[in-house]
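Just one chain is shown here, as structure tokens, and it is the form predicted alone.
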Amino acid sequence: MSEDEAEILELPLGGWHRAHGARMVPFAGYAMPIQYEGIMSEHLWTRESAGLFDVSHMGQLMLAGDSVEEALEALIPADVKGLSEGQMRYSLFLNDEGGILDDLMITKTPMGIYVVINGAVKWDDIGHLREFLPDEITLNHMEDRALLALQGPKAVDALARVVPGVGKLFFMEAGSFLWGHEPLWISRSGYTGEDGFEISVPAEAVAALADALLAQPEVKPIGLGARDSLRLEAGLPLYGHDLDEATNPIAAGLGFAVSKRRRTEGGFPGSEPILKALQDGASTKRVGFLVDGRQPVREGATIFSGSAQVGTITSGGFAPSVQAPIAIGFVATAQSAPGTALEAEVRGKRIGLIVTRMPFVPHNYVRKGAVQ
């Protein structure tokens, strides 16, 4: 075993994935399943039924203390104080220039603020929090818990048989449930554009829970490959690709992450350049592209308008639901209108692009108050 291989960590479900035929690859420091039956079939199964994903590489944190809302608001642009119990928000860790250090989910719980951060940068995020949170705020890195995602239009049917009552949740709501004697924290959320759930479970119980879910006829295990193609079709950014420390949230189309009260009050890192971009508009914009022909346009490809370089592709690939290649990238705002014809350079060859609205396939979230 090489030194690099020795540094790859094992997830609680590592053996379970291999037993179910997964092909494992290193990702975010862990051995992760890239696929089982195949990316295309797993992607389409999730769109039509329910896919089970292991996302235990992500960081689960609990922040607690008398002034935890105020302390966290000093680091993110969300209205943490305005959250009711079980309510979730998408938010961002920011630097002083308004760049994105990570994107994250926060939820108000009876124990404190539950935070889920990206696996690839979780140790940086934890260091950031330890450096800037006041001493009276406790940070519990919940390494004893695993995280599953069950995604797809039939996810609620399958999960409700295993954990009765989850159907009462709506999109971006979460709550505590018992599975036997095991405490679960379940949110109606995900990263595919479909209805679905994320399930925090004690690590020692995750294999049994995965078995119980897989026993449902709607459910198959799904790997990282389909997770990426699903989120690409849903127009959802991936940190380290579509977002980084140089990305202004307004350029990235994430202005919704800056809550109304925080737009007025400010007081978060990078508030000046972010609020200025909100008011005046950003010089670049994250957009979707339909790609001419069948050849995918990948991350890093340069975007041209005639002879002028106007942007860069940040994510791209074949979209199984669209049955065509698609891409996401940043372009100069002047070239960002839907319908704009541009070109990407791939291995010295120009490939036609058409700017299009995202998502590429409709989101199917079950929102509170929506007509079902």
Second form
Amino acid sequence: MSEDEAEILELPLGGWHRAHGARMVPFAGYAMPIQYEGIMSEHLWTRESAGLFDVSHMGQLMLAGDSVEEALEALIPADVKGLSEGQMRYSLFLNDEGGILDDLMITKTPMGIYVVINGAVKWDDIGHLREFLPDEITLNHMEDRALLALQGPKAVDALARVVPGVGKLFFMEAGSFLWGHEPLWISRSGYTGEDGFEISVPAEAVAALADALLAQPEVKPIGLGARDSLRLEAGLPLYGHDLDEATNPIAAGLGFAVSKRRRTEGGFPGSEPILKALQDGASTKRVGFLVDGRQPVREGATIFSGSAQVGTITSGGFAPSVQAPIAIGFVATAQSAPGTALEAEVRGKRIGLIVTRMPFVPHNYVRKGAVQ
Amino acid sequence: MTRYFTDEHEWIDVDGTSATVGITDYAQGQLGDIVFVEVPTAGTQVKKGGDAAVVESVKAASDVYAPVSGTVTEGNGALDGDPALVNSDPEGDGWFFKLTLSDPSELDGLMDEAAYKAYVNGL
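Now show me the form predicted in complex with its partner chain; what you just gave was the form predicted alone.
Every component of the complex follows; first up is the chain already shown.
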């Protein structure tokens, strides 16, 4: 059965999105909102106020068992044992060649390790975990929970009115909160480069919570289109586009996901090629590009230095906050220094690129210890 | 002047053998915020149903097809500086290109406004 013929599943908020004027598209097997009033205005609203995103297509897992930290460390390069309760970390599922099977977030909770994985590959991830985790580790796929993200500089004001106390969290911290009788798990994190929160909520309560958030004057609903343009400006990679099974994490600029202790100890899939790339450098590098003119350069475009093919664009589009096209791609390390002038080929025409540092728009995270 | 429509959501205003082509209000609504338009230059030969222009929204690039065959006489230069004209006035100032028809009988298969409206309502 092709993807077109596959049954498109409904998420808990599907009806809510339609009632709020969303245009729905199939994404990761679910009917999801691509946009409400328009990608450009939704994007800009999120950067200046607060946007509400439904990311319930993502997989929420709870891994539990006496040796869960040790067991998970056999599969990911993070220092799971070193996490304190409520600490959240970015991590990777890897194959033996060091390629990326998925990127994910892990958080230590009183119940076990909470894991959020990408919707498009969540069934593969679950299969991978079931195959490689020891039998005494339980894996609970929490399909009875929805996931919302509230992102933007005013997200904290809006959310704190609905769920008092969330302002005590810093970036990449999480905790449990009650909304009435509903148990929420809230982290200060997201995929836009802005301050914001991700909120795990029982599926039967998500529509009421979405209503309560939308009733705040700072909040508008935002679709997947703006989610993509926001993360692109933030320089954040998207699995299946910027990252895949052939991507070395070091080439992708994700060396920070390999914790200090694991760099010495290894013991995760692909540790040999990954630690080698950390030591010697990778042959390619993920970089950002500013694009000449107004024409977007998109995924799949070949990158040239003169007549030599030196890389490929993996994400690109028009950046509403930059008001110009931007792109992310992989190039030969020799061509990866900021300021390097290259060209992309689009429909037979060469378009000028300048390698630039990412993010394209500054991150506005509220970090612990930073001056407020 | 007569206006015709295609099932690919282009419109064409015909005056004798001269015509102006653009995309419909329905099409611009589906595409969303338009950020770049590539129109053909004068002298370009286009074939009915063939690629003639490209319109890019924040999200994606889409082809615009020639409703009929002919020779392009002018691309809309205003779209270079202000591609959002396609959103604000798709069936007026947001036109894409003008052409001289090579075979006016090709117009026979196109829809008139009432037929196009019915077609869009059925989508």
